[in-house]
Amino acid sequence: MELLKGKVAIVTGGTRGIGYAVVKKFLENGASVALCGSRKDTVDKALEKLAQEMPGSSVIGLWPDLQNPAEVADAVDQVVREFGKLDILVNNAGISAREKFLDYNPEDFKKIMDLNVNAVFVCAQAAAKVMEKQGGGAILNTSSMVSIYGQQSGVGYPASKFAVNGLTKSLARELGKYNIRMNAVAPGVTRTDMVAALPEAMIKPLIATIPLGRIGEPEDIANAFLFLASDLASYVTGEILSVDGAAMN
């Protein structure tokens, strides 16, 4: 099935991990995609990989500063010029944290808030201005299971994802009149590069806490984004969709 046939999407943080899986899933389902990364070299590398795995796909690469409203607006305009419209934004770019609170540098806390929260605001606003004129669209944010349950260290990360949930729910109420849907996906432990590099002695205890008996794959998370981006979710907005194997339930 091509659930996104004819749709145009922007995916930030799309060069690897969950973001790259979302880009592939959207392309497989008929969308044209603008893949965004932090640097030109990482974007080019992702585009080369896509050219090998999915030759002929309708994809372009961009690397705006997501905290700079002017650069983000220019990137959105470029996507509209290239593909004619913008139907979907996936705010996936972000960084994590593990610092103990008593040792937490305020500058590191600000850094994680700038990318995980402020950039989501900037990108969502730029996309919403286009979608409002078009008559609708879908904006999706990457949250986290720790936005619901917290975590034992690195308070900046769950705090930032709590904020993402707040943006998601509030903007769903504010932008609904423009037929713009706002949702978030809250992944659990997922086999990204960082998790794959962990020793098995650390992975096994993690798996033991998950009722489904395994950690998530990037494609599991991408499938949730696909559903929320598609017309199958046309009456779903303001939701934080947990995809964590019931790890903390």
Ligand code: NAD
The other form holds:
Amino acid sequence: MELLKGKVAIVTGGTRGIGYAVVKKFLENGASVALCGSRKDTVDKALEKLAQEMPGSSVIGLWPDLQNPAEVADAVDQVVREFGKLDILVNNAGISAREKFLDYNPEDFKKIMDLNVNAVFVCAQAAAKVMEKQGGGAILNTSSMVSIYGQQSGVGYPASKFAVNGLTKSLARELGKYNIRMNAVAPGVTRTDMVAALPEAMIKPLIATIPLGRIGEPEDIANAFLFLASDLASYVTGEILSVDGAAMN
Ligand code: NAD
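Mind sharing the form predicted in complex with nicotinamide-adenine-dinucleotide? What's above is the form predicted alone.
Now the complete complex, all chains and molecules, led by this one.
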């Protein structure tokens, strides 16, 4: 069943990991997708991979600076010119760090907030302007399980994801009148480059805290995005959907 037949989506951080799985899932379900990355070369690489894995897909690549409102507005215009509309935005690009608070460089804190929070604001605003005129849409954010409990070091990352939840819940209330739904997916530990960078000694004890006994796969997370993006979730907004195997933090 093609749950997104005829829909048009933008996915930020779509070049690898969770974002790439979301792009594939949306394409498989009949959507046209604009995949965004931070650089042209990584976007081109992701498009080449998609051409092999899903030949003939309706996909384009863009690399706007997500914190720059003018560049993001241009990218949204380009998508509307190419595909005729915009139904779904997935704010997925994000970075993390695990510095201890007493050594935490304020510049690094700002860098995390700039991408994980400010860019979500900028992209959501550009998309909402189009969706409001169109009569509706769905904006989805990638939060994290640390947005519920915090984490033991690297305070910038959980703080940024608490802010993502705040944007999600508040904008659901503000944009509901335009038929724009706003939801977030809060993944647990998921097998991507972000996690591959963690030492095995850190992963093993993490798995021990997960009742389902494994870390998440990008496709587990993409399935949740598919549901929230689709009309099956037509009465779901302001929700932070945990997809974490009931991890106990
Ligand atoms: P990843 O490192 O594999 O991919 C990150 C993506 O973000 C890439 O496509 C990259 O191009 C993009 N990106 C990075 N910096 C950027 C910038 N400055 N401008 C534009 N794009 C940029 O990460 P992932 O694990 O797939 O994470 C994706 C999202 O999922 C993030 O928001 C992350 O916080 C969240 N998340 C991940 C996990 C996990 O365990 N992997 C758990 C919870 C939440």
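Throughout, rigid core stands for the largest set of C-alpha atoms superposing within 1.5 Å between the two forms. These numbers come from a predicted model, not from an experiment. Residue numbers count along the first chain shown, from 1.
S.K.: Is there a C-alpha shift of 2 Å or more at residue 39 between these two forms once the rigid core is superposed?
M.R.: Result for residue 39: no, shift under 2 Å.
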